[in-house]
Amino acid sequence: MRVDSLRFEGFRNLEDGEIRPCPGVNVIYGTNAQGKTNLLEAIWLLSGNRSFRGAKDSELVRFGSEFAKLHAEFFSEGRTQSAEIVYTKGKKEAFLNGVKQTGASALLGKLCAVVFSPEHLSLIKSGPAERRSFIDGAVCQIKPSYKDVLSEYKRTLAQRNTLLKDIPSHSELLDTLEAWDIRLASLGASIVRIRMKYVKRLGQCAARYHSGISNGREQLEVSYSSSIPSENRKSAEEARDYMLEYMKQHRRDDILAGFTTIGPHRDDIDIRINGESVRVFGSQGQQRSCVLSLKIAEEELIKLSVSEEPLVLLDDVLSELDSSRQEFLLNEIGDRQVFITCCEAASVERLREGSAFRVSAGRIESDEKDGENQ
């Protein structure tokens, strides 16, 4: 899967144009603030995803234009593809391959991507429910009935919840709490055991590739973490029959709590490098490159489960890596195509096969260098 051109029209700060990929690595370099991160966002858009910097259809409009359009033509499932998605003020239209779509979700699964930039470092940083959703999301992308399941979930936990707030003053509704108890312990055996494959097989994905970055002084751990101690039951059966009878065992605390204590919901996913903790120990730059493994690795299951190689989109990636890890993402992950951003000119010098655009004021320019790949 490969993009090989993208146009822009009237979209954030960039200056109308249009640019033509390698199928490598592709470096976006210019000081801060001039439009680099626009442009991996412009790739990201036609993917069918909402913006990764959370921002509105409006704000995607360049400030004085009457609309934004962005259009890519590319590769996959075989043959010549083409994108498109145009802003307008309070309106937006899809199309792919020339037919309008429903919406731009229905680009989701043509032009695959993962992206990394600096707020994906609160995987990290953050409470066990930054992680809970990366890893939810990542298997919707492979498993989208997986959505469904995790709705029913969310529903099923809100009504269970309810349910626990009104027992102490309505003592008649706890005969009601078992039907509840068993649809939860269901779905919520299901989820744990879908995570936790997942997790397995990312976490020894991750476990490859951070040590490539670290250039093997760093052994990566990824694990699942589970409130229910030993739910990982041969079969589906014994692994809900397992969380009803422990469920069980807290009603009591549930009770006495208002909410359910114990299920996925309460889960986390645990990230070491050499035996200790990244979120407490880890540096800057180990906390970085711990997110990138984690990334490159989702994009490679993506890949296994689609039999397509997805767009790796690194925003603002080098920053705080020492040079042998920088030599790495420039060098070593070029069997996919790549759009890493960066402030440094020096970062073009190191990448020995792929392209190098130059922005500035919103203003794209292909390196001189290796203007012949354009």
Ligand SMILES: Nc1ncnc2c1ncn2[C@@H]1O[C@H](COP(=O)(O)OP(=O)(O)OP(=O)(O)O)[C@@H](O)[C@H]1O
The other form holds:
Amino acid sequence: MRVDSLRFEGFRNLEDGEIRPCPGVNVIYGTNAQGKTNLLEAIWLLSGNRSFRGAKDSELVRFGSEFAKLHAEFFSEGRTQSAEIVYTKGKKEAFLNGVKQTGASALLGKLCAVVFSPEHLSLIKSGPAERRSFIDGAVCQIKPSYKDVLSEYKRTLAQRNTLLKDIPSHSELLDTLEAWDIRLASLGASIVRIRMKYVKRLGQCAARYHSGISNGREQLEVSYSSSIPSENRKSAEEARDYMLEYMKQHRRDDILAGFTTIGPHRDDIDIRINGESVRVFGSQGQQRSCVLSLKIAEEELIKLSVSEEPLVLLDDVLSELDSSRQEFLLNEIGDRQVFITCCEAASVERLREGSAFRVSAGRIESDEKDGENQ
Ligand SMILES: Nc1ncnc2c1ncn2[C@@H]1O[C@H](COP(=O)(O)OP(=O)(O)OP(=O)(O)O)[C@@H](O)[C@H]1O
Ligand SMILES: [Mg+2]
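What about the form predicted together with the named molecule, after the form predicted on its own?
In what comes next, the whole complex appears, and the chain from above leads the way.
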């Protein structure tokens, strides 16, 4: 999958116009606050996603403009297609191949992309909830039915927790607890098994990439760390039975705590480099490389399941990487279409093939290098 043309109108600070990216690596460079991230954000929005900066739709329209329009021509499923989103006050309209869609999320899966922005470092730095949600989001992209299992689990868990809180004052409710336990254990076990399998594949893929970016010096290990011990989750049935038994044994604790102390909502992803926790011991460059490896692996697994290569959008990843890591990233990322922003024009010189675009006060200009390579 690749984008051949991008058009902007009234979008953030970007000057109205069109750019024609190359099928390989596109470097977008310029000093701070010129519009580089805005450009990546535009592509991300056209892929049907919400802004990775958490922006509201109204913030996307250029100050003083009535509307913003984003348009992409892209090659996917063997043909040229188009995606368009128009933002006007209080509403937005999305079009695929000129046909109006029910919402922008209808573009999801048409123009696929994965994005890395500095905010994604929270994947390492924040608590387990962030990592669980990364894995859940990634699984949903390749297994949409997983979303239903997750929401059913969340609902059941909330109901069981409410019951746990009510039991001390209504002891007759104790008898109803078992029915919730059975439902929760069965859903919980499915989630644990699905996540475990996904994390295993993701980890293998990320480790390969990480070894490349670190020149063979770092071994990345990613594993699923569950409140259900590994010897008790060899099959979904075993995991379910373990969770059920645990809930039975720890009923008093759960009632005292007022919440459920076992299940996938307590799990985490363990990420290590050369045996040490990246969160605790990793340097900034290592943490950045590690998130990049996970993002590239996520992209590879999507590609394997939808048989189209998603676009890779990398915002400001080069700044904390040494020159050999930058070199690897720019030149060995494979035959994907990549959009990468950076401040230093020097980074562009490391690019053996591909295009470079300079962004200055919202104006995007294609470099000479671009002409040579297209
Ligand atoms: N709706 C809008 N209308 C006009 N300008 C906007 C709008 N939204 C954001 N901007 C401006 O866009 C500018 C560029 O933002 P952007 O985040 O793309 O910069 P950047 O080139 O990525 O910078 P950095 O290197 O610091 O990350 C900001 O200074 C901001 O004021
Ligand atoms: Mg930026």
